[in-house]
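As structure tokens, one chain now follows by itself in the form predicted on its own.
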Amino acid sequence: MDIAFQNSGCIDLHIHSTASDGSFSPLEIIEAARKIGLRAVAITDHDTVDGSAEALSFSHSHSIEILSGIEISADFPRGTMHILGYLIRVDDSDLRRTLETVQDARAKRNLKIVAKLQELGVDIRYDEVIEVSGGGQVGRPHIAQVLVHKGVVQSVDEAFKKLLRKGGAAYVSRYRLLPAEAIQMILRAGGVPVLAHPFTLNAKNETELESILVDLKQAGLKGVEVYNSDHTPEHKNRYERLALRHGLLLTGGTDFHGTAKPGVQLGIGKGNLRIPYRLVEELKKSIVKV
């Protein structure tokens, strides 16, 4: 992992490991974060706390603060909704039980996607997808990587646009928690629920986005991911304004996936992110209020 910059005192609270669709292990991520001077990180794998739990096991041997985390896919027909959970109890039995149901639905969906691709004439086998995943939780990004390797598409983005995303030729829906269910699950596990990258909700305008945020806050949402690699200055300003207006916490992270998401570097995203540690302090304070 070739990242040569100093970012002392900054944080990255949106990172994916090999436990879901990232290309680096939790230990590799922590070591890289320490080398570049990050003060705190959170591994937020999709619908699993395995990567986060593994990262926490190294917390005593590394001079960097590690927050527990997860990113949960919630059912939202108008777009894509992900809810981040911070400072959760990774051994919470109710959390683990619910995640098993979600992971089982994801596994069944993966098999259906591969079958659809085969029906479309694509030469792909599920064991190839498992191999690409490196033993972690299999997801659509791994299927996309196989399609790239086979020359079916030129990039992971193209695989999603043409085949794997909603409306794509090989798209298959799956069971997801309702937004309120995802939020309440995080709260019951002692954590802080935060809306990830709000632009993926596909809200028509700021008024509609604000309405969604109000509904989510009523369900227990505590924060908004204001700083993200894919946020434009306009996005950042809008999300910051709405979060402050409604008394929601501000958080941020790169959405780092390693080689699985080229161009996004740990800690700095596409080169311009510098997320201050004070946001972690605010997260910790909010736990008392949950």
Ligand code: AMP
Contents of the next structure:
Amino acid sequence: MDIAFQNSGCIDLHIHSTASDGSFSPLEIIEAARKIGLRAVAITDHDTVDGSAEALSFSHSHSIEILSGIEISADFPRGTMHILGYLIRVDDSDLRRTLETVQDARAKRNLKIVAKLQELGVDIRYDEVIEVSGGGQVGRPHIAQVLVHKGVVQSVDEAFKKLLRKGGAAYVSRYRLLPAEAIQMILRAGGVPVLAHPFTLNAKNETELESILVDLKQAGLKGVEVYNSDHTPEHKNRYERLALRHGLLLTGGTDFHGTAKPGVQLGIGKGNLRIPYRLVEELKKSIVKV
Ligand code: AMP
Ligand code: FE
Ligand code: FE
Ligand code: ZN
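Hand over the structure of the form predicted together with this ligand; the form predicted on its own is what we had up.
Below: every chain and molecule of the assembly, starting with the one above.
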């Protein structure tokens, strides 16, 4: 079947570009999304709106709906918490100012990781990491890519498992916004805050996840990412159930990173994601209601 036909009317609301740790530029992403027949997309880079703002500048010349987006790393010691923000004003000055603080902390952390790797005897320099990053926000995946190029590890995954994961030998923590601060920042910029890939919170069961969701909703959370390439059918069913029970919006995206995350394709993830456009309609309606 024609790939454009398969995706017709579908969306992808979780995409990384070269503005963070994705391997394709915003323009390359928008062109690819249009080619495969997606109806709406959002570029959601880690801690920056640069990729999203660039993509929005192509809205007029490309027949595809582009929503603004971001993915913020929040402070959550038990696991990894990422908060997606949709339909934010990308030029909001408070948002930009807060992101600069976060980006500064990220840059300092990256230098410390490289120093820690050097202490461990690994031959790596920070300028090599910058080169791989292509000028956007630098993240651990870029450090991992340098380690692969140099043959220190066989794969990005191995770099995370052996060195870069939380608690790993070269892990360094950094300042992050508290979950409520990330949510409020998105709301103040006119956007819709959504909990990304809930399984990374490492909740021990559904009851614990539900209580985290209730707290986040109290802080202003509006939705849950139900569809994601890394979700099993059990994840999807659980998140759908919890979102409906608590009156939260459902969203979805592939978490596409290009060649930086092999096996995940734009629009379809690991092959079978088909995310319907009506979720975008619900997102937009939720803003009108405020
Ligand atoms: P950072 O934003 O620098 O803290 O790096 C975290 C990012 O690394 C995540 O958002 C993912 O994009 C990526 N990541 C985390 N674990 C892995 C892994 N095992 N393999 C590849 N990428 C990963
Ligand atoms: Fe990433
Ligand atoms: Fe994420
Ligand atoms: Zn992501």
